[in-house]
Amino acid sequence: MRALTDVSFDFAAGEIHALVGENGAGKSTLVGVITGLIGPDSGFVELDGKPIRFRNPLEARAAGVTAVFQDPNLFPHLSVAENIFTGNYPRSGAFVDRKAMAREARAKLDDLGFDLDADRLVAGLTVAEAQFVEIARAVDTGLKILILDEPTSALTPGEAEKLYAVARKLKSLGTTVVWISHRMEEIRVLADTITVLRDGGHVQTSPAAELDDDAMIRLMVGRSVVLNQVARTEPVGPPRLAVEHLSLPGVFDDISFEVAEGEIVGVAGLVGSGRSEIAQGIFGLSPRMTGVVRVGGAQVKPRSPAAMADHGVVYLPEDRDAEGVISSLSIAANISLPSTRRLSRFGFMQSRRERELASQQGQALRIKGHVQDPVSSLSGGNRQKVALARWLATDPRVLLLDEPTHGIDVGTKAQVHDIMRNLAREGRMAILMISSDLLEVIAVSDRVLVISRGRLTADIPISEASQERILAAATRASNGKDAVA
């Protein structure tokens, strides 16, 4: 199957050009070929109306194009100044001058209103401080061309303003910015031109003003896709998962809640509100935390993931390349590694029980591969899929999801939430998901927990929840909770 097929389209100087598609679409290919980490088996790239060939990122990057991934690539034992300057150090002789060098870099950061210590380690720095990094190393004079990749996937609200207004001003100054994001909002307030690729194909390119949301989601999947809530018509079981007087000291303080079997819960709250670190501790990954965690009406004590794993309660972690697979293996690998026990005979894995294993989780999820190609070939959300796929094949009682649908696109997070839907109401399972996305913890929940500074200050009823009374909530310090029906 060809990765791209006759895609043809314009990126005009000046610009903010959103490339948007679902995972898999072809966007990564796309911008491989035109950055030169991969050669096309035909057509060609034109630069300033002639055409190029690139045979790496570091002949593109002389070219004035450079691109920027959702994945910070750095070293981490250098300095911010070290990185931003990686291949070109400032030198007075024969020696790099550590002075210009670190004086320059703090004026690029200033510039670009980057709040960053030039001489600081990029081994300290969070995801966004790390991008900011690798775009003021990008941006440098002779930039014609500027691609960033899911920019905004790890920033706060204030951080992706910062970054908005880099991309106004770079267009600005007439380098032209592409823009490749699943995020309908931020498209709209930031792109000129909209082009929207599917199944490796070149669909549509159109002014910005001419496509409004439904019209750009047809496009990128071939039907309308709407993030409605689903009635409930059954029931909820009894508690499958509870929680009384969960602490972590500094992090989040007296949390009590239950989801039942075949309840989706969601949990909303600001980014650093405490809300991944509760799921991580009813896990087994916050060994100092204190409380009572009881699955099935049973006290357990969370030593550990796989004690917890043994209880049925497993954990998908937001950053999945990192925690949730392991991308040089194979989808089937994946998938069977926490069945390792149950698939082995003395102590040798049984690979056509591997196999099959993975076929059917694959099929159920609608995993597009095969079960022998490495996770490193698929898209965002096929990776998302095996991330999910090797609990899933534990069978178990409680799942945790922390931002179950970040960096997927609209068609594959609407498949997500029927797979969450099914499992909940299907498979009695109880759901515990953390999202940042409140109109996705709106169409998916039955309930919606809300955390702010590491309490519980809101238990809503669906039917009683809204954006405003969410973020009304989550901006709340106390810990008394909203009136619930």
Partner chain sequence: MTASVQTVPERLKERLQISGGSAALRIRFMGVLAFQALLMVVFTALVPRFIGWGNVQSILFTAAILAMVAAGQTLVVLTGNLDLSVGSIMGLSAYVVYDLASQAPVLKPYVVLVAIIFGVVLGAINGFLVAVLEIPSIVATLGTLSVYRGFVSFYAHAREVSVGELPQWARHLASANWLGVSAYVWLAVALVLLVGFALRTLPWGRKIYAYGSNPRAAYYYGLSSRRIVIGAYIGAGVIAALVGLLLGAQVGNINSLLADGIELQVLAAVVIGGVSIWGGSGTVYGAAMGAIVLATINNGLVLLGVQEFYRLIFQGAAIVAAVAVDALVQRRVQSATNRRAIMEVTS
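Next block: the form predicted together with the partner chain, after the form predicted on its own:
All you get below is the one chain by itself.
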């Protein structure tokens, strides 16, 4: 798969350059190419007019190019000071000068305005503090370009302000700050220049003053692939899944919605907005979640996935390889896994019935390959179908699908969409579909919920839904009140 195609633009010295684009637009891949995590197939990166190609992040760092990624890469068992200086210890002779290390770390943190004890273990830090450690580590005399990948996605507004100040300070010292973000409001206050990426391609680079919010969103969504909407004839039934005031501290807050029998509800929102966590919470993966979940009118307690599966609620995770299928087992074994009790007699599995079930589901979902083949031999799309078949075999009433077509080619995508429509309209299931693909959300859903920073910011009937409207709701800071606090 080609993640980036023909992307060319310049970063000027001493500017804050915002890199924007939807999920999957290629922003993170671009950072990987620049910092040497990923080798480009062709093309080159120039620094101060000289072509360069870093083989790993360390070489990039030595040349003055450092990226701070969304998820901090730190050593949890070590102190803040050590994390800042690992690989580059202050020495006295052959030994690490621990006193100098603590002193210099403190000086660095103070310089940047971070209130952080250099002796603390990283294991006890908040995400914001961990991010400060990474930035302190990156800031060095030789720093030319600092790339921040979604730096404020887990920060409170106060912490974010602190980070803005740091970015401005670095800029005044002549460093180029590349700020990757989804958030309109922070791009507005920070960026000098904005570059828009879409579907792995470069769309436009222009001074921030020349690009208003509407134009930016238009540039981010404009796309060529068309997915068909299929008008529904059957009416939706009574509410099948209803949730009220769901909250998980620091992740999402006060989420209420309903999904009716026969209805597909799309959930849009940026990566990290809490979309997946809501579905996982309903499926019993977050014991600390509070709120009410009703299935078919009766209140249930989402204690564990097994309990929810008994209530007919199933969840298909996004990361299929890690969570969705067991790739070393056969297709049949995967499909029958949650149904072992139903397939057994006197406690023994009956392989004939197992095979029957598997081939029946395999045909219904058009899974390629023989039921005895290992799942590892299948493509992503077919793996996804196996994961789906596994749950369908238990005859569920509510399907929670997390990025059901992520990483699947367009043809298979349309197939999966058909399957979903059938399950809802003829199978009378209630489907909640989380997706980053706005075209897919609009093509498949009967209604669209939008989550922004852990809050439900819009509930749009499909007749009124448009990419622009969804994206506007997804990038909206919910009136300064923030679930991620």
